[in-house]
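Next up: a single chain in structure tokens, the form predicted on its own.
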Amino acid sequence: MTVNLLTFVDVPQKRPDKRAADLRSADFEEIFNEFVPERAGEQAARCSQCGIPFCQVHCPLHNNIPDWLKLTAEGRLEEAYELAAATNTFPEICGRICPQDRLCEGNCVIEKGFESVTIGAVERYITETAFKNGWVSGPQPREERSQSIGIIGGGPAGLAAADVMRRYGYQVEVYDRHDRIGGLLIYGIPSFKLEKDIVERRADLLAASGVVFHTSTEIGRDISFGDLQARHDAVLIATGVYGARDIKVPGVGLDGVVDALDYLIASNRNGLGDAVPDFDSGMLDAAGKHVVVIGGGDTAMDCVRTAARQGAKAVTCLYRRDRNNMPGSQREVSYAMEEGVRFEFLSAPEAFLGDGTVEAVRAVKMRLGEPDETGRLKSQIVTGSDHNIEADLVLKALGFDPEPVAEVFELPALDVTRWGTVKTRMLTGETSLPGVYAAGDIVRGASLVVWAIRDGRDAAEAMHRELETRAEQNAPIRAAG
């Protein structure tokens, strides 16, 4: 089929229809409807098919975006999916949760007056069409290998590595301390951004292809790292980072002042039908409460939008810099504002007030001063600007640090950085221990899901090369204990 491309001059940008804020904030369903086929092809045809595709350059996975946009415009959707899946283990997930405004779409060369191609929405459309038509399958190895791979962590990095290694025919086993596979995709990201059956669908494909999942299994408690090494020819550490950063202000220990991840996990577990005592008791349920969220990243936006859906009386986000300096997605901020969240930019907590249980946040106004060592403008307190904000629930969304894996796994020879992340060789994931690799947030710190996928794929390719080399040399390939 021949179609006109480069239609961005005549065809305006149009995303899938977004549900009205009052309707979507009453449930946890995704906020966008699906593209209709004609609309998807029309929007894909807006791509300028430029000589240097900056959308592809700025995608961590370097997805072949212009090519699968062209195929979509031509109605060749099965080929479009195959091309999208060639570089991306989970295109159906990235199409939903990637901050396209900061990555591919934010670097589209179409002039601002015409607006970028809706890359994420088209990617979601392609993959959902592929699933509906039965075009998606788990990894299908051409031959089975006897070597075994142990992966610690069933989040995006671990699952991406499992997919690659299984395609090569390795025997893959994934160990995760949670009772479901998916990591933060299941427990950290709210369903209105990523419905859980999307993650479970992909995990089921991996299981059907031969990947073995060991859930509710914690390395260092249920299995020692040494035993894991004895079982497998190589081990990948993909545990992510779960250590919540805290804030040192008076009253931080009051009841009702909780970490963002604890709150999000409770909400997601409740949505999955689990019994969650802290949620059922009302402690981690925002219904009827004045909620204050501290932070300006994507986790903070997940918290404020979750609180709005739980029926909070009021939701306020405190962020010590202005909106332009927020680290999270600007689209998420806009969605939150539409859903009734109040933002206090250039504000920071000075103390949490209450008698045993938090009752208010004493906040102060900030102004931006000189740049710090990273180039970001320093925030400075405005004298005499303190004021109280009513609060029954305060959520600390200040970022995450790694747990001390060298200590937890009893690996004193494992090199870590001064931040506690695992040291690896660039692009390979090789650690200081023979046969042991690492990938994802435990290496780069808290980051995007798409980077975890990239790291997991890179580490898997490095493991494959090493195992093949050792096999050719007839050398022992078991990880050193």
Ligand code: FAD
Second form
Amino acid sequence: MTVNLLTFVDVPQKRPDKRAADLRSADFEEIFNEFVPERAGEQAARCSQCGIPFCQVHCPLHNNIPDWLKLTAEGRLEEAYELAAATNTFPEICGRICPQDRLCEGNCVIEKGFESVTIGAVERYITETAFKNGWVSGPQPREERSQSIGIIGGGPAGLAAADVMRRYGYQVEVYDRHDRIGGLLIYGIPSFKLEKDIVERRADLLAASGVVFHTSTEIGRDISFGDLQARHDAVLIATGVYGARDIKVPGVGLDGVVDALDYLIASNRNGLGDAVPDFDSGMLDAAGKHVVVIGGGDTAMDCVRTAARQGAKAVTCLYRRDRNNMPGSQREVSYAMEEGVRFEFLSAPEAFLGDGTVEAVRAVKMRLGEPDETGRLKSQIVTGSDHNIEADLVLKALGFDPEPVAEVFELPALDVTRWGTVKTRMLTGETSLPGVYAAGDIVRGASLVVWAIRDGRDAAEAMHRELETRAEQNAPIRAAG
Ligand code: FAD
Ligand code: SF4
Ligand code: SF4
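Moving on from the form predicted on its own, kindly provide the form predicted together with flavin-adenine dinucleotide (FAD) as a structure.
Now the complete complex, all chains and molecules, led by this one.
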């Protein structure tokens, strides 16, 4: 089939249809509809097939984007899927929730002047088409190997590693303290960005291919790290980061001032049909409340948009810098604005006011000054600018730090960085302990799903190389304690 490529001069960018803000903020379903097939091909054909594709350079997985766009434009969707799946374990997930404006699409050369190719939406389309047509399968090892791998954490890093190792034929067991597999894909990210059956479908494929999941099993509590090492030939730490940063202002201990992730987990569990006492009692439900969210990252955006969907009376986001300096995706900010969220940029909380339960946030205005040592502009308080914002639920979304992993796992010889993340060799995930690897947020600090996938894949390749070498040398293969 002959198709016209490089059509970006004549064909405008069109994303899949976005549901109207008043409709979508009344439910938790994803906000974008699927591309219709003609639209996907038409949009893929806008790609100018660059000799040096900057989209690919800036994709953490270095996806072969121009080639799968070309195949999509030509209607060769099965091949497009195979190519997309060759470098990305979960293309349908990245297509939905990567901050494409900061990664592939933000670096697409036609962005300047013609608006980027809709790479994420095409990646999602290709993979959803593959699922519909039965082209997607779990890992299918050509041979079984007797060596086994223990993975702590069933988030994207752990699952990406499980997929690669199972393909090689290793016996793979994943341990997670939660009762479902998926990590933040299930319990952090709201379903209006990523519906839960999308994640469950992948976990089911891995289970069907022989990956064993031990849910509700916390390493360091239910099983010691030492016991895990005795069970497996190599161990991967993919435990993410969960230490919520706090705000040191008066009133932070009042009822109704809660951590963002506790709130999001309650909302996600409620959506999954679980009994959630703190949600059912109204404590973690924003319905009918004045909600104030502190922070400007992806977690803050998920909170404001969840509160809007739960039927909050008013939702305000307080962020100490301006819009251009927000760490999260600008697209998410626009969606939140469309959904009725009020933003107070250059504002910070000075105190939480109330008698036992929060009733208001006293906020002050900030101005941006000189850059600090990291290059970010320092924010300074504008004197006399304090004002009260009514609030009966305050959500603290200030980021996450790692739990003290060496202590939790009783591994004094495990090297960690000064930020508490696990120190690894670049591109291999090898830690200071033989046979012990690490991947994802526990290595990078709070990051992105696509980086977790990349790290999980890299660590798995390195584990495979080590296990093969040890087997060839007849060296003891169990992870050293
Ligand atoms: P996680 O996904 O955190 O998984 C770690 C798993 O380890 C968890 O299931 C945990 O239960 C388990 N675990 C921890 N300790 C133990 C133990 N001792 N024993 C057993 N199991 C254990 N990224 C994006 O790319 N796009 C987004 O839109 C986006 N939105 C986000 C929204 C929110 C609210 C948050 C919090 C993060 C968001 N992120 C987003 C970031 C992304 O979710 C993370 O970067 C990614 O999930 C990290 O993957 P991981 O596998 O390293 O860790
Ligand atoms: Fe873009 Fe993410 Fe897909 Fe890479 S994985 S092409 S960054 S959407
Ligand atoms: Fe196509 Fe844009 Fe990538 Fe160039 S940068 S190959 S135009 S998607």
